[in-house]
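Here's a solo chain for you in structure tokens, the form predicted on its own.
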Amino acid sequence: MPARLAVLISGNGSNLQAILDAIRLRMLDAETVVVVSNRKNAFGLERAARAGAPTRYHPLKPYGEAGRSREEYDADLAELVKEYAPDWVVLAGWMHILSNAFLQQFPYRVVNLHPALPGQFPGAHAIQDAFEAFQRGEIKQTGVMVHLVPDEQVDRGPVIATAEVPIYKSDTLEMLTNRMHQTEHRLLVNALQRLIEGD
């Protein structure tokens, strides 16, 4: 039985595409049972539709406008995702920090991809932060990690896989970003397959 993946995205969806491609090429024993975006125009929704994966749009803005809390948003998001009975929930460029209202519905089954090594550069600007740290002479390389999300800490949790990414003197931020994305795509697929196999 292929593992059932719910993938949460906010943007372009290149990591989602890596998952979809790996499934199509039988490199990942899984199926994408739903792709959820908090942004209506996220290109990842188009990628999902092309691959025949169900898509859902779950915006935060109406909650704020109605005076409803982030916890209510996350609880409703959890209910939406639970409709698809996923084995794993994969955060592939999901730009919200999830509260326990969501996480407690999927204990140790939420997987996050973060473009930094464990304990380094948490948050949404990790690649830029690493690039600037390199320019200051503080680091020689950065990397990517895939980890479980057991609680509300940002970019922390049991690490499933890491990969180091060198930074070169000739790099621009764009060059480093491209190399990071290539590493992300590989690492995410490998980490998911390890989780599915129970390694």
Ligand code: GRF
Contents of the next structure:
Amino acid sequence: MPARLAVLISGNGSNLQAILDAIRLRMLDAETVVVVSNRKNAFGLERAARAGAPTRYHPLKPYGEAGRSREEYDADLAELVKEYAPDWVVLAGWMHILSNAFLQQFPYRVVNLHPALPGQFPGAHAIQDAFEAFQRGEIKQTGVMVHLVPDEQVDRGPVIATAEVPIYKSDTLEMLTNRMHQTEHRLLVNALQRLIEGD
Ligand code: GRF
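What's the form predicted in complex with the named molecule like, now that we've got the form predicted on its own?
Entire complex below, previous chain first.
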């Protein structure tokens, strides 16, 4: 029985595309039961539609405008995702920090991809932070990790997989970013395979 994946995105969706491609190529015994974006114009929604995966849009703005809390947004997001009965919830470029109002609905089933090594560069600018740290001579390389999200700690949690990524003196930020995304695509699929096989 293929594992049921709910994938949350906010942008380009190249990591979602890696999942969709791996499923199509029978490299991942899974199905993408829903793709949820907090941004209407996320290209990842287009990628999902092309692959025939159900898509949902769950914007935060109306909650703020109605004076409703972030927890209400997260609780409603959890109800939306639960409609699809996922085995795993994959944060593939999801740019909101999720509260326990969401996380506690999927205990030890939320998986996050973060473009840094464990304990390094949390937050939304990890690749740039690593690039600048390299320029300052503080690090020699960076990396990518896939981890579980059991609680509200940002970009921390039980690590499923990591991969080191070299940085070269000749690198531009764009060159490093591309190298990081290539590594992410491979690591995310491998990590999901491992989780699915172990389930
Ligand atoms: C990736 O670098 C991911 O690690 C980070 O946001 C980026 C999303 O890229 N959280 P994409 O939308 O999957 O192309």
